[in-house]
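Here's a solo chain for you in structure tokens, the form predicted alone.
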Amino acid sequence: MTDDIKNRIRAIIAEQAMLEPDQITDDATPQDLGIDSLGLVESIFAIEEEFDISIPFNANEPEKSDFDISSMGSIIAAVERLVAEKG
């Protein structure tokens, strides 16, 4: 299940980074990956709908969500707990 969701978010950021999912490492930070703060908030929507879950995430006042974007790991890891959550 675990896999399951981190394969889906790396399909995800890879089509917004216009990458593999192979190259997305979950030590990579979305600046890494050349991906800009519009894209950044794609990959968010994109993601909320592909696990029908709502990420506490403002665009306007990043360091000030309770949605950790420092790294694909980070952002991984936040999506499984939120999906564990819905449950």
Given for the second form:
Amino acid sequence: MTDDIKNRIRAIIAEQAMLEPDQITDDATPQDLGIDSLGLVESIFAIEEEFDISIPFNANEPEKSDFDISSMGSIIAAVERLVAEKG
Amino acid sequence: MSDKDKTPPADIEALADAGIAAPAVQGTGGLTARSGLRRVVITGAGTINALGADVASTLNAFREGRSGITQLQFRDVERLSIQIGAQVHDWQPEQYFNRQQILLYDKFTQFTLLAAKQAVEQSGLHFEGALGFRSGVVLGTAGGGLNTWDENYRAVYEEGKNRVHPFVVPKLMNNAAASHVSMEFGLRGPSFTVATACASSNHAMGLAFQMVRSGAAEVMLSGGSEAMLCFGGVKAWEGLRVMSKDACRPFSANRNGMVQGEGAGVFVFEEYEHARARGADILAEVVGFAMSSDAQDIVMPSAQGAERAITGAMQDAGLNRDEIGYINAHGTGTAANDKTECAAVAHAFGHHADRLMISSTKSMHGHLIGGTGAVELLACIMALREGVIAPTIGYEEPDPECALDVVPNVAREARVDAVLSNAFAFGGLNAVIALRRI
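Moving on from the form predicted alone, kindly provide the form predicted in complex with its partner chain as a structure.
Entire complex below, previous chain first.
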């Protein structure tokens, strides 16, 4: 389950960043991957659609969001939590 | 006004007839460089927005620092994650329009016509005869008849209907408001609609100013309107994740996004000698306008692009930067706009940036998108005419990236002689207008 979520998120981010999924490492930040603010909002939308979840994210104050976007690992962990909460 | 500034109208008309635009003025400044150009004044103003259904009530709200932002009320609002806005509540078009007009007018047209009637009434102008042929209307809107789109898409997609009202197209088209204004007042000269997202009204008013200044028209009605507060309109904005769920706090360190508003603002721009000859009450003089394009990003603003429009407007007006006492900011309350705008102003004004006042009235009337510059021009006129600077309300924490005098929370009395109004649109399209006290 966890690996599956991670792989699906990596695929989404890889497509956005125009990279291969294995280049999407857990410690990479969106900036490292060349994803700008609009790309980030687009990625979050794609993740919401993929997992049918709602991600609390305001582009004006990303640091205050419950959804930690500081690295790929934190994004994956946050999505796993939201998917689990959804049941 | 000295004689050297006057040019016989016939010459101007000849230029206009020959398709020759106004002489280039960028970078020269001063009245000499502007000789050959006519002066343009505002002789009427009208509005409806969340703060009030006329100019007086809107200015009262500015003076009191009162917010018009409330819980949104419309169909399906419970399905939105953003549920606040500066909505015109208790809007009853039956008070102003007959049944046939209501069938034909989207809300953005209704708002426009109400504001235009107020403006024309204040100006005292009548457009019968020759003046009608020398007068027109340029309005800004971003969404046009968005409520009409929304209602009819719901009917055919959600409710499965296969028939729509015959007036759907004439209601929703972006030029509907401008066209109805032209019909209402008999304006037979140049009329059209400008759509540059959040800068639409400023672009429209700038073009109207240029047309009167060049002699292409004697009188232009101008401004803009927006009525985007419906399920589809707000849902679309939610997608960008730049909207605040609780308040609009421009320039405040804890700002968390924009809040949408709705309504209209319309002004009468009139050639100065024409206004003076008939003894009109002149609200302010429009003295400069500049546009620039960032040519950079579809949503992220550029300080350089904004600065070029600001300095361009001052140059066009022949104003030195230390003559500007107040700027009505674009000030959306987003992280990106406010710090970029402050950087542009700080760079454009140098040391004078510490002495001028800059406020965002969007904190009160919300962001009217394509209509916002028109309502904001009212704050500029109030500053010039009444010596009262509208505040930026909702200001709670200083932001070192917005270290200007933003007139926090309380209106201020101050005499100012010249002001700017900023508008910076998605798509990197910037439009700044300069006004002067007269």
